Amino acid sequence: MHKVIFDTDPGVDDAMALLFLHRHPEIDLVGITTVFGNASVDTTTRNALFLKREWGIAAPVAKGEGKTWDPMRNPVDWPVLIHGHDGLGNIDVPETIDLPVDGRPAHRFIIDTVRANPGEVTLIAVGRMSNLAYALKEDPEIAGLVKQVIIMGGAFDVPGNITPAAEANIHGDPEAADVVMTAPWKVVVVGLDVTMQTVMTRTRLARIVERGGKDAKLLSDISQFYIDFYGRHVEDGMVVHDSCACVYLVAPELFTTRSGAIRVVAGGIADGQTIQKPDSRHFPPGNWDDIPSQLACTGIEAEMVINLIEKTLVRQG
């Protein structure tokens, strides 16, 4: 059983993946940590505790702090235009949830998770990797302590999607990235290279709601607004981004994967950028030195991810 922490910022893919990770029967979801990205921290925690009581889900929530690593990053201009005014597709979610918040910022609950768990948590995050590092800054310790950490994001040999150069959810915090990239923990790195390639149709997602229930009747109520939207990219469906992570996590054989140091620029036009130093490539010394190796996804059997993601979507208890 894969003990998972998911750290997201809900967001309508951050949705299919929470349910994936729900209704997965390898996978104990032990705790949901927000922050910003999709939305506000405040909107994302919101909607992080609607869909947890909508969909049953015991893990608790522990809301980020909403800061950037660097203070003179401030973090705003929500894309309203993918995922809505509400972060879900714009399906009119409550002002308010009437359900607690875990009364520990995010950093700290997956401070306390982790060591009560050692060599047990992975993290999977699928946000900007703010507190991801905000953990790593307090308890540096806990790198040896979590499983391993696989995180939606980057683009390495594929342009960016924010910038040419640059994907959303590292863009939004460059300097937290390169922290979590560069501690010594095992990290992979499901970007845009891979995640491009997996378009969950919208005959497939009505085929899913056919078999899944009220829940997947939510989750497809909450993703029209974005097939809307990526219908400029691709044809009548969305992709799945981090539905992709939570994938690798159960399935890293339909993956294929590229062994390297990892950095992210922070600053100028490549501001976000990840660039990734291969362990089979020798360049004289460099900022990529002394820096673990890190897993960066290349490929992916595309069309047997979506299925495993229907599949799992599907599944009733």
Contents of the next structure:
Amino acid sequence: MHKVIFDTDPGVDDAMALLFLHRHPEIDLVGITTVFGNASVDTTTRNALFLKREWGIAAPVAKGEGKTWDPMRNPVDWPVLIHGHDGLGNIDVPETIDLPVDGRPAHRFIIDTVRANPGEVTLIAVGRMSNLAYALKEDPEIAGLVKQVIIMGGAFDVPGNITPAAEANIHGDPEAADVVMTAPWKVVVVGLDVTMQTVMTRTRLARIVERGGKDAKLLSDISQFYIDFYGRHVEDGMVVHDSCACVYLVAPELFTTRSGAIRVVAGGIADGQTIQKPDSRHFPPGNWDDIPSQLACTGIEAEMVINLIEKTLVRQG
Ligand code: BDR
Ligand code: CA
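Output the structure of the form predicted together with beta-D-ribofuranose (BDR); the preceding block shows the form predicted alone.
First the chain shown before, then all remaining chains and molecules of the complex.
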């Protein structure tokens, strides 16, 4: 069983990833931590509670601080054209959900859970990297106690999606992302290089609804607005960014990876760009020296990944 903390900004594709984690038989979801990104942290936390209630998820929800690493960045713009004003595709999520939030901030929840389960917890981070960076700042020793960190974010050999250089999750808090990428823990980055190839068509989602019951119906309702947006970029479907990171956990053989130190640009026109120095390449001394090699995904068996997502989403709980 894989113990997982899901650090997320729900978010439409986050919702699909959450249902995947909930339904997968080899995954034990031990916590959901929320971060700003697709909406404010108040909204993403409310959305996490809503999905927890609707899907009967046992894992506690801990709310992030809602702050970037560098206070000057001060996030205020949310991608309402992609995820809707409510962050879940404008389905009219109730304003408040009658479920408690964990008493600890997200980063403290991460520290406590990792310390209680040394060597066992995988962090899957699919929003800004802020919570993970705060956890490392408060308790650097957790780097040696986490099993692995799987990130949806970044763009290595392809353009970004928020600027030509940067992907949204990394661009939203680049300083935090650099802290996370350069820490002495095992990181796998599932970025746009592979997620942009992974499309759930409307037809396939309809098939999932037929077999997946009311949980799948809610997921489909949430997803329609996002599909309408992505329809401009991919044919009749949605890119399933965040689910790809979850699939990596249970089926890493469906990905090709490249090993090397990863740094994140902070400031300037390439703000938020992820750059890897492949282990096979040698350069004069510089900013990629003496930090751990991490894995960046460079290839994906997209059809097999989508098949696995479908198979998992239609499992009855
Ligand atoms: C990432 O940004 C968010 O909009 C998505 O949920 C995903 O995590 C894609 O760049
Ligand atoms: Ca996300």
